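As structure tokens, one chain now follows by itself in the form predicted alone.
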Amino acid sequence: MATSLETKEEPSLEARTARLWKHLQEALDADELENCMRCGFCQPACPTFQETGYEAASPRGRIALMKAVKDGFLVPDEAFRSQLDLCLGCRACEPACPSGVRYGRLLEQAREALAAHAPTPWPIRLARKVVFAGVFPHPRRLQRLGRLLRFYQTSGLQRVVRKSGLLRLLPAHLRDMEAVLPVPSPRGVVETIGTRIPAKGAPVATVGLFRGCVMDVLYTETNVNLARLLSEAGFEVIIPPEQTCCGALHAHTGDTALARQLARRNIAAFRRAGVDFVVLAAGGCGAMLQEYAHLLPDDEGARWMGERVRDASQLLASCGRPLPLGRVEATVTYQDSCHLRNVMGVHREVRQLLSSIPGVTFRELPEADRCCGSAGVYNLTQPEMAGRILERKMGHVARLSPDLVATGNPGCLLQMQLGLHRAGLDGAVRAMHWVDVVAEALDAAPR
């Protein structure tokens, strides 16, 4: 297995390579990658092509890598995969595709194969094991390392270890990413709030609640929040307590038969609630949700799964009771969300709720639609590229001065929060949820 830890009886280089490249020939769909007509027009949606120049870090590129591969052309060297590695997978080279081609399949098969045979760092390996195998699939582990963080920040320790000068140790991007983590919150939204919240008002219909794993812990106000704003609008939210992770980061590094798992869990726990709508306001989650019947393509549950999922933003801005909001007197800008974006194809509806906020003035991010660096942990494995990413999004965030970014998924959000912190800019611009705006408003409503 990919995220093994035993050292005995390693192939030698040859092998592992033989065996990727007949992975690779087997798993690739070949119809996919005839369906690319070499136009380049995915060229200029391309984050990474757009920052190096590179034919190789575009999605025609390394759609051209994949069939050389895949045609028996191309050894699978290490070349090969530092360009798969380098993609941040944020599919907006998707909808530019003229011919329709599903790039992030492609990218998802080939890194199964990698995952699969070809050799990993031992602290990378040991990372998968520990924290996405060991920590993610389980919400009562994540929250018992949520209050360890919290008894880090609160307790004196962190300005202890600050002084130390032991950070130095790490590399900068962690030293800044420790700088911006916020405070986690003590208890989950289960624990908070409970398992069924009331509709205010006649019910518009029955929502399940998606809560996420990093979401519930860092951002567990959010998930409050959410839930009241959609009792408000009129619908009766259920959170399922056995629901998980929803297997994306998982997918996303080639770990499919882990995310498989997840994938089960989550179906059979919201199907036992029997809800209307499955509904969360984390974009690459939703993303994950919808697509679980090309993960399991033969289970009927995955399917009903899909046809149900919902950015909250599509109910409150259309399904919903319109909300009583206040004034909120601000200038308010939105970083899209890549999966919610590419893959769910929302991308009105947040700037329609944050434009309705009375005293709200929006104003377009120029390049909003441009990954911001986040990608799952790619700002962590890929951190020189996420830099020049984030740097650039930063350059638009100054020239338009906004008061405040929202966004729409927790590791966007993160990732606006330290790019914000890098350019000096963390005391002038607050970067929020876009739920929690709309909160704030409804807040501020007389009552």
The other form holds:
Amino acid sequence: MATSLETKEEPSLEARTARLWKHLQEALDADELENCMRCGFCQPACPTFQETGYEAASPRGRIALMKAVKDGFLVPDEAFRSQLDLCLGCRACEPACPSGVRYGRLLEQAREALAAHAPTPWPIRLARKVVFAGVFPHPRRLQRLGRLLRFYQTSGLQRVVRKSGLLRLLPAHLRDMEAVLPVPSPRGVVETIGTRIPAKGAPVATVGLFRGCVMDVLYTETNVNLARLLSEAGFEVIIPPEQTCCGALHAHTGDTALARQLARRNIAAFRRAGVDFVVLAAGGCGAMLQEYAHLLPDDEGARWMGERVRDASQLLASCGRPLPLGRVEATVTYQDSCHLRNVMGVHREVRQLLSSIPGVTFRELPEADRCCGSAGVYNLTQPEMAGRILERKMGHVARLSPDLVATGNPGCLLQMQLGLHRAGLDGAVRAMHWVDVVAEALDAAPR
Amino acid sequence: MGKLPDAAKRELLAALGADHVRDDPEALVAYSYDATPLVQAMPDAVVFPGSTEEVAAVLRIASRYGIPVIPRGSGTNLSAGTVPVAGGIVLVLTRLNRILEIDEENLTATVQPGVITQHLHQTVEARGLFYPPDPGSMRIATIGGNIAECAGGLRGLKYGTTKDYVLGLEAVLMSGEVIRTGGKLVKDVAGYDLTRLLVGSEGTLAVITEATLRLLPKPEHRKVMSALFDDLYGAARAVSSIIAHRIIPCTLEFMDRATVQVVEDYARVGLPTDIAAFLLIEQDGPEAVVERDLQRIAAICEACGAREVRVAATEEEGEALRTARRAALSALARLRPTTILEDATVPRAQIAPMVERITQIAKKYDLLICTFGHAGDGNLHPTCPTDARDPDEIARVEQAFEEIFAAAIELGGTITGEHGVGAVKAPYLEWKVGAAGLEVLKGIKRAFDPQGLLNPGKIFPPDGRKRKVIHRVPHVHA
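Previous: the form predicted alone; requested now: the form predicted together with the partner chain:
Shown next: the complete complex, the earlier chain at its head.
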């Protein structure tokens, strides 16, 4: 649905709205809308409803708005668009729903239609085109960008820029982001450890590691550690180098066409590798891979992939050999990744792994199951709401005062780092991917 | 229905501020429904007052311009009690959500109406106290809504319903005047009992802005058991017999054959699908009493022909039994797009005949109607999975429920035990209270709200119509 960047022959607002209205009426699934029985049980689970108390900012409300558009008595105007934009897409409403309404699908259908008729300002369109289509699907370009960032952070340029006051030109949320962005690794996981890592001991199974796009540049070390943990637990790890971005951000922002292309490339890459499982430690990507079958309903490979996707915690907690872990003296808490929890249904496993580390005191974070506000690019597009949600989260963290907060998804990890920075806790509490915490315990084991 | 008069809107904006007065299409759609299937109607405005004074200001303005006012909490009720069927201003009370006081000496909690019931439970239980009413919607429903509808719940048999826990109220009349009823007193007979009158008045008499609730000490221990019956009458005998043996369990829940089949199909909790009835029984109190009661109940169920009786040995096992009952709504809700959950109530001894009548009626109209509910207090929830888009079937559903309500009355019961009359059961109210009774109710309504502006179209039957009307949603123009 790539929209032209030129603004020639822009149709009138009325005409555009009428076309969008028709598109929405065709796209929205009538059965799914009808399935909502309006009981309101989704509302306690919804972060934007909890923040606003406003019915329209809840899943039940948003479904009512979509249904009103479908039934022809609500014009899909700017208010409709911004109400759907305000949704995090965390899907915490889905497990809470007695009727099993697949809200995520309705949201995606609406967002795809909205994106197709978007009077989106050209800088955002340009950014999407450049970043989503031009960078994410191309690991080498992403790495080059990462090296640029690394140069900025390590050459002294960052210090100069910070001193110069240039950053004040940026909105506050981007300034904070600049402050917490990790130093990218100069090389991705494949360049660091190759494409095949043999299992320690007799192999339990062969797994294909999905490295992710941003994850592989910003958190390469986590992917390297993940491969180590899997190998230690008896898995032979293959990292197909032709794999690409999972397409989640594209699907969630309405660019379903590109999401499908990326899905096909990934399916082909992992099928060729002939693995028993496709494994990763990024909840957002995992949920996307699992739902390829929904994106490509007639694709046999999508089903193949969906059945084999596992979060690394699932494999390590249940079918791998127990890891020889050393002591890590720390009070640890864990922030769920929404898509890991609400879509993949994984929440016990990570807690189990963290609790199994000798010396670790695991303490449950209140509302750990509630979105942290990162939600793909949400913290960039909806900084105000994301900030409110994050502030509430950091309130819980401050009261619990753990030594470290673990997460299961790079976006959430970055958001935790951002939150700790804003709350003035970056010295006191560390944010880490659980994989790195477990890897630390592995390194602490007497050899 | 029309647009709000400009002058009225200006006055509302002046009283509440621009953030708390909405009349844009999005807000109107979002407050055009509650949890009741098939009913939806657009208000003219939605307001979010933040204090009793602001509620009073809204009511004064509405009175002056003759605009209906529909008080609303979370909108979880099942009788269209908060649907603006005659347009007007939806008055959302969720911003008034503070627990004002927990008085451990008088064992009371004073709360604003927008407090979520579950939040109240958690807060008082953290102090070793107990607020018994536990409607199925309590994790999102508000106390104000519970009071307005006189909500019940799973513990009704032993502990009663909301009306048994409301000691005092602050409420705003349609004129904008504020009244206080009752208080922290256990004994208080000064004049008519306006507290009791307002509880269950469904937002038609006054807007509740504060409530003083009675609390109990939290029971020390609780435990559950289940009993499976091949014969509906056996299960019904067991229910009556338990009470006759002077045992009052805190929960005595029932599922009929159709419900059990659907639940098992959905949740795979291990229930045999050929049983006629499933009972879930819970007792709370001192541990020794709980153990003794459950043993005696098990013996009674066996004597009444139970095929299997299982007392939970561990808390996990107990949770598994509770899950079976809790899965009923989800299981039924996933069967078809629309789920109509009704609320017919009969005296305890009439449960078996009532369930049989419901089964016959379902057959007659070629519908699936599954019945579950609170057997201990005779409060049954015949539930029909259907599809709102099938007008022929919906017409049959309405006829079937009309017959079910008639059957409940015939057996000495009522048309609603805990959901309220609202808009959907107004046509049947006269069956229950009689013509003279209805006139008394109307007189009370006039005394509180002479212009008839508070939540119109609820409780009282629309003139000359005895049938439920489906309100189609009118067109909104951009």
